[in-house]
Partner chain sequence: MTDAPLRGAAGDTSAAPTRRQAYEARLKRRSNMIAAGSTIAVVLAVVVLVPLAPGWEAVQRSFFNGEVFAATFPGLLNAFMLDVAIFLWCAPAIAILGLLIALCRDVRAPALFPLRMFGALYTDIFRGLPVILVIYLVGFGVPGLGLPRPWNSPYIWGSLALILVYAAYVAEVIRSGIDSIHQSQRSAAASLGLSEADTMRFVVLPQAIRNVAPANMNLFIALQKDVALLSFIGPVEIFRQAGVYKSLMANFTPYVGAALIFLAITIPATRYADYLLHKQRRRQR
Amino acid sequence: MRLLATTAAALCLTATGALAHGDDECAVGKTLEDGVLTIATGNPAFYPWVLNDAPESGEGFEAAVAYAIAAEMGFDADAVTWVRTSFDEAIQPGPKNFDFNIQQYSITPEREQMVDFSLPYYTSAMAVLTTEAVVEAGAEPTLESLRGLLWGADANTTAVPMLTEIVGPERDAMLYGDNVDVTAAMQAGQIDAALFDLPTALYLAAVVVEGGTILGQFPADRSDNPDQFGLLMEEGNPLKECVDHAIEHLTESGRLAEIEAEWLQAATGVPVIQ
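Now supply the structure block for this chain alone, in the form predicted alone.
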């Protein structure tokens, strides 16, 4: 149960500086712990979302976004605490041990039946992860070439409908239980390619898949339903209005775009698929 702050407590928090910004009144009495914003991320959290698995550093795209949202809501950095959850654990209905979770959650109608999402903080370009061997065999960053590849996908993600919508492969995609199985199948030569959001694809190509490479990317507006990431919250969380207001302000001010440019700029060298 979320604790209700008294007027005296609210005044005390403001005076001590824990909530020292313009929007502090919105969040008072709506967080798990008075005067503290509890944020969850993955265990572990990966580059480029979080650098060195240390979200408290504020380094990495999602870590930086989290602290920017916290500041907009009136929380100084020392009033932010981090917890870890698995991806699937956090998305289940029921009480949460965090105020919001930032872990590349795509906003979908199915998930919104179990949890609440904030407004989007990132609209992801989708990228084609493949291997150098597939490129050497003739794969090119064109739709015609992509349709002839053998694709794999995590059956539990939005990659499956997006693959059908954007690429329209000639053969049915091979479906797997998670992305670890997808990359293992690629490594074993069982599939040629898979769709991932661009930052994740960059990480997988550099660290996970031996000989991995990014064949190209689709701009976010290429899809009728681009993949958008939102902060995940317990259903009915009263903090949602405060979070949405913070994201609106960061978007309108251009700060979100600045954070994206700072932490995801490595993505700019990937060719765009037409």
Contents of the next structure:
Amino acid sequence: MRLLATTAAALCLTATGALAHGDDECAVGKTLEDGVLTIATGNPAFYPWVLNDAPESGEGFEAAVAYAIAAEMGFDADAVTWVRTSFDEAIQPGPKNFDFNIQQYSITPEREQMVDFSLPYYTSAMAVLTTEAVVEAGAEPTLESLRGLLWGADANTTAVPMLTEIVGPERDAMLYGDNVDVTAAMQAGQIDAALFDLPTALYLAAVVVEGGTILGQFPADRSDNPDQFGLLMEEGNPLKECVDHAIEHLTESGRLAEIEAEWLQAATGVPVIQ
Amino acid sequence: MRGKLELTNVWKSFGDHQVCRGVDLSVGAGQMVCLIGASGSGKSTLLRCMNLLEPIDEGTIHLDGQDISEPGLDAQPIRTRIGIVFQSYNLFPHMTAAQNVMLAPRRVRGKTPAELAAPVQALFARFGLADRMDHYPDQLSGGQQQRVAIIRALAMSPEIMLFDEITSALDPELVGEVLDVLRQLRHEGMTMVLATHEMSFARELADTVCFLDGGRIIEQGPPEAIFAAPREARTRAFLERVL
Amino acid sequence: MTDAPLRGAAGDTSAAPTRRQAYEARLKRRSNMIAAGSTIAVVLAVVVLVPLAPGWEAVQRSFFNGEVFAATFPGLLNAFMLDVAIFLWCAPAIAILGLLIALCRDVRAPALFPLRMFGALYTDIFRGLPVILVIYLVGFGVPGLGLPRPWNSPYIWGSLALILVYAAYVAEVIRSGIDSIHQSQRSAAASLGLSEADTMRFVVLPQAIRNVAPANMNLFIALQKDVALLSFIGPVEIFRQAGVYKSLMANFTPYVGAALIFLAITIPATRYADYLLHKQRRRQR
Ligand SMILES: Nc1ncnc2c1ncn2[C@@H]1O[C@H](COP(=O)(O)OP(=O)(O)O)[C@@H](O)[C@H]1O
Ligand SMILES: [Mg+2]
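Alright, leaving the form predicted alone aside, put up the form predicted together with the partner chain.
And the full complex, kicking off with our chain again.
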């Protein structure tokens, strides 16, 4: 939120002339293949980050951000190729098959020791996905009520440490390999609630989980540990400088906020958990 | 006196292979009958039919006047009345000698180990194995194992004992101790049917010797008659080969 | 008494060894030296050459990272307790169900043919499916029918999936053990008047189970490893815990830690199974 506010302020201050392309020359000779920007995303890539699992279309928040960054760096849409990686492939040592990887990677200091992250392109609120039945049974958006629930989360996300640090559930949380398994467990009644970034949670509640609903969200700008998404790159990748530059431009110009407004549902009406 | 066994026109085949072809045999109570004949002539099969390990196809077997070959009859109680000892001992290798002997009395007769201790001890003593009761089969010699197998069958107090070449698998020097056991049983008046290659033993003790050939008893009579003056050419040829 | 002097001559090695003993000792020394030499050569090659590889530093940082190892190992060990617990409640159930299925497959009475068929079908189906598939289907599927808590717990249904699959394997092993008991043992039991059931219980099964103990032991070692598959439906056992650490630190070292913990259990167990097998072979000669 704070980031958006600063972006808005920056937009007011700077003239529209500053919106022009960034430093076209920066990326020359630094990509895997000359003149081509290779971008990785998840397999599959999920709504609303990428629509229809087709990032080439530029539809969906991350797909749009990726093309915007590419454009800032001087790559036309035709000069962008997509590859797919799992989380593990992205962090394994050795040469990478992508220039950068965009799939809701949260920036953490621990991860930063092993790989490089760009500046954040999105700051996510974490939200509690649950079902109507659980709400009817008395679950409320208060920490005390949340502690008593049976929790689940995607084991590969920063939702896991958040869960233990902020909620501190009474019973051990169940962890799963991906969103699909988390929702399967919720549907089987094996967990009451799961922690996701807000856009994912909204999507799962609306489309995937029968009777799904959002119980509440944790404010995005939690002072201690905000959940910010960055592009993941091989450690020491010289491209980082150019990517950061591009993101900086997009943020300052307000373009990033536009993309966010276009592809991510407004999270209004979701109560904030105190 | 019990232990009279009567076979009438017994037929038995495995698939197309006719192994017993109309056997008639009468074993009187307290008698000892020896079956002799070449390997494959059907001796073992005949013995197995006698205690219902194999069902017969045709004919009857009477034990003390009861037709035990009736199809559908519960074989289990009959088998306890007819003991059999096999060429290959067939002791249960995971049990001690005493456990081998006590299993059937406990499970079939419902005896407790306490009740059995004394009589089993006596049986082992009677056949010279008092100090081997707690040994496992693989800790016993062949002769000792075979004697345990005999004790195991006797522990059910059968009316008849069947012996299927029980000395054939033994080293020559161990044959004597097992034959001594048979001698002892003979003198105690046990009804016995033996398949055997020990011709001198048959000659010494048998009441009747039967010569089997191709699943038929082609000649039978007292040992003196069979061994000294066989009537059939086949019997003569067989005896010439083995004597 | 009588063989005492004999033993002195042939068995006492502290006195002058026989020619044969001297020869064998020489031979043994030589083969030990060759074995030691080649082992040292291989270890040296690995220790010296692997770090020379261009990617070694990166691999070391991401797989053999001392800091990450120290930070995560206690948590992994703790999570492994869950694996052990799951193993401990599954193993007896598997043994019992496996035995029952094996017995189903051996019934001879015609009236019980359906039981026999069930046994065959059961082993065919559960040996033909990947464990993970059964875990998903049973672990998510059955609770999805709307069972109330705590009866929809992934611990219950995940364990049941493991039990179902492993019982099929154990049943096959036990059945092969039953088949390996010679018909003459059954004949001997029958001739004493023992019932079919008693024959199975007192004569065939004890021998069969002893014969297949090493094979079953290997199955249970495999089970200890497959317990980790339960993590797919929620329980945070060692594999999942390692995955969480990996994700948080973008580092694979926790997996190496988990592997070490598994090996600490499975290697001794495997050795023990081999020892059992060896002992059994010697007994059967
Ligand atoms: N269970 C069986 N199935 C098929 N054939 C058998 C079986 N038992 C015995 N036979 C056959 O019956 C014949 C007689 O065997 P057997 O009674 O063992 O003879 P013997 O004891 O006189 O050597 C042999 O040809 C043997 O192959
Ligand atoms: Mg025979």
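In this text, rigid core is short for the largest set of C-alphas that superpose within 1.5 Å between two forms. These figures come from a predicted structure and were not determined experimentally. Numbering follows the first chain given and starts at 1.
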For a quick test of reading the superposition: does E110 move by 2 Å or more at the CA between the two forms, rigid core aligned? no
